[in-house]
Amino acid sequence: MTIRRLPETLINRIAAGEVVERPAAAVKELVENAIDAGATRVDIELREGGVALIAVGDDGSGMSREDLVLAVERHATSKLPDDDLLHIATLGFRGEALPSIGAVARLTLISRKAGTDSAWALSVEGGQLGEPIPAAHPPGTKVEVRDLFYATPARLKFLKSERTEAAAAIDAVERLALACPSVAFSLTIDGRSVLKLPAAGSGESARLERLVAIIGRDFIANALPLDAVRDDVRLTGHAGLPTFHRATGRHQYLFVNGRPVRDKLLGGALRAAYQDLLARDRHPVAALFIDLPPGQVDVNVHPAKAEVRFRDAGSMRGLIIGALRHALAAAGHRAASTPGIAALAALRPADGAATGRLDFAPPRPSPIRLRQMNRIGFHNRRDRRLPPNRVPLTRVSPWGWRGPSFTTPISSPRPATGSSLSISTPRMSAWCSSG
């Protein structure tokens, strides 16, 4: 068997699989380029989940004719002037995004450098580079990606539905918007505006405003502020109360030096801080911002730039867990103020009730009691096989909301005021005081 060199176009398509695995990855790379170019406004448009069209326009510094040609060459970038990978201050630095997108789609760039009176357009189709031509465009850059993965049809088979791919793109834009509150963002999908965030400026107030716009006002009302420092590392942000949780970890926003990341170390530390307060199938809501010297973190781990490596991983994990547990302990018995959870927390047992209805939960549950309540099934609606000597009882709120069922022995009488009632489920037993 003879060894031969692969064609350049095939090499680029192979490498593109790590950088652009779905439309959301292309959106992320293009928006990061716009932010690195100093844009104050970024406009994104998607069609058919990003497969038919991804258009990203900005008012950044723009590119000249020569820069436009270099921008679509692999490993050509303006973000490492001193070739130092240990002190990276930009979101992008690998010079792979535009070449990778151009290798698997129909890519068009239109850019006008600030201070010049002419713009240039360049097209790349399936890795085939065209010639720059004059164009009309305001200062800034617009990138259009059409027919994503037309050059690699096998990749199209692994994409999910348009709705799922669009949701992933929205999530990518929201995370970048949280990282850069000073930049205005707008996102349009199939002609419908789904996200419009004005520039919020800088500072803590701007971050809070962006958190309210993306996560919701309920999060700020039920979150604890964080501000902890260890050596040269600072952790800030907000973490939700144990009673304010979600069924998935999608609402966990982690940032390292302004870069959105999905790091296993950080996610594991967040779960460890809540492990005694939440059921295993529930996830906390948090927005954590970590700032540390660039030399103490390596962001050149994967082409997607979503993973990082810390020089002192143990210290970082200890800082996150310690800061979160300290904030949660200081909150004491504070419970979430959202209507649904607050209503459950206010229910009391009905004295003298002879029926099987039981309104569960003391007025101010402790963290341990909350953990027991969650395990009993406040948020777990899965059916369970009941032992023969159990009968289902139901919690009912003042608004008529019927909660999940749990069981108590048929022979157990209604306890007198001041006594305890043993509530047994297939998973555990919990005790609550009546009266």
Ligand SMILES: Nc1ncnc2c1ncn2[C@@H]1O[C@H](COP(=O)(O)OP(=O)(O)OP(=O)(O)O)[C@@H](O)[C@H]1O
Given for the second form:
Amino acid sequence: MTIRRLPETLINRIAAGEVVERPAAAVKELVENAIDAGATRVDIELREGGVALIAVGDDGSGMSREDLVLAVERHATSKLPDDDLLHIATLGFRGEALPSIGAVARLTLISRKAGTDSAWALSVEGGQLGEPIPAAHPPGTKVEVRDLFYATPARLKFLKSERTEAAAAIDAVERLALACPSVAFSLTIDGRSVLKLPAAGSGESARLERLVAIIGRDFIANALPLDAVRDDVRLTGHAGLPTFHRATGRHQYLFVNGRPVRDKLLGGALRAAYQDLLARDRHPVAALFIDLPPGQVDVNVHPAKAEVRFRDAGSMRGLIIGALRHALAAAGHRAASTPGIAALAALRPADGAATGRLDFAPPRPSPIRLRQMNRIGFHNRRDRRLPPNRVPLTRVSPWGWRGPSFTTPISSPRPATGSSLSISTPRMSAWCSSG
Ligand SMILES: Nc1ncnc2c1ncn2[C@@H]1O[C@H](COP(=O)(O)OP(=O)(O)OP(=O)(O)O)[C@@H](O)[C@H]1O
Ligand SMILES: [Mg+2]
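Let's compare: the form predicted alone is above, so bring in the form predicted together with the ligand.
Below, the chain from earlier opens the complete complex, with every other chain and molecule after it.
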């Protein structure tokens, strides 16, 4: 057995296994590149679930002829100017997305650098690099990926149905669109427009507009605004009422410094916060935005960049659980002090923009949980998480249960305020130029 150095194409193919696991991952990488390039609009087209074609066009900074050649080279990036992995301010930084895609598909980049009058096109097919040729294109970049995984047939076999792959791609675009309300997005699949999001500007109203566009008016009408700070960490966003639950956790949108993440710690904290309020097989809907100094979080955990490690994981978990429980307890109090629908209607945004159906389907505990709860009779009377002046009054009955309603014998009921957000995400606004 001899040890040998692998050829570059094979190295890229191996890396591609983790970076572009499925079409949605390639879509995510290309849209992230557009956002990092300061685009104000991103247009995405897919065919056959993204396998036949993924095209992403942007009006960002564009690339020169030399940039194009470097862009498809492994570990070449413009995003780590100081070699500093501790203060990553962009969505990409590893310099491997384009070479990975080029290793397993037919990749074409057409780009014109802003401020210049010539555009260039460059192709990479299954790892074979072509020559840059002059092209016609407005300032910005268009990336086309055809026949994804044609060079790695094994991966092709593992793909799910076109529909499932397309759904995953829509989800990836929606998450990035939630992170960047100031960027306009359009998504077309097999000639059908599935997403059209105009630029929403910046600030809290823009984020709210995106949340409504993506998760729906129902969500805002059934959600509690969050704004909590612990040390340097800030949590903002909206958390759905326990009555607004779903069968899967797909509708949980988590962002760390403007990056969409799927993180076990954050997901676990969210689950823990609703633990006593939802049946085990039901999931809350939430959009949580966490902002903290970049040095306190490591995003370089996995090539897909969807996982993060917090320096102080315990404190992060505490912040999320505490903020959510506090908001939920306050809402329970409000629901108890104002009759039914009126209390929840009061949760709508102050501008009255959100209207729509209020979902009151009560979460059903499992039969075992129901038995346990009935044995206790009144649920969780000694819950130390409650403020000292609140007494839990959750009553459980065999024909359903009522979400917790809290009375406060001491203070008078708090007025129901409109849904308000105060967000400060300096790095996010740096990426998402406000158009
Ligand atoms: N749409 C785009 N507009 C302008 N420049 C781009 C675009 N896409 C890619 N680039 C340039 O090509 C480089 C390589 O892109 P690639 O996605 O491979 O790596 P990256 O974004 O730096 O890091 P990562 O692998 O984490 O995504 C980028 O650093 C950027 O300079
Ligand atoms: Mg990238």
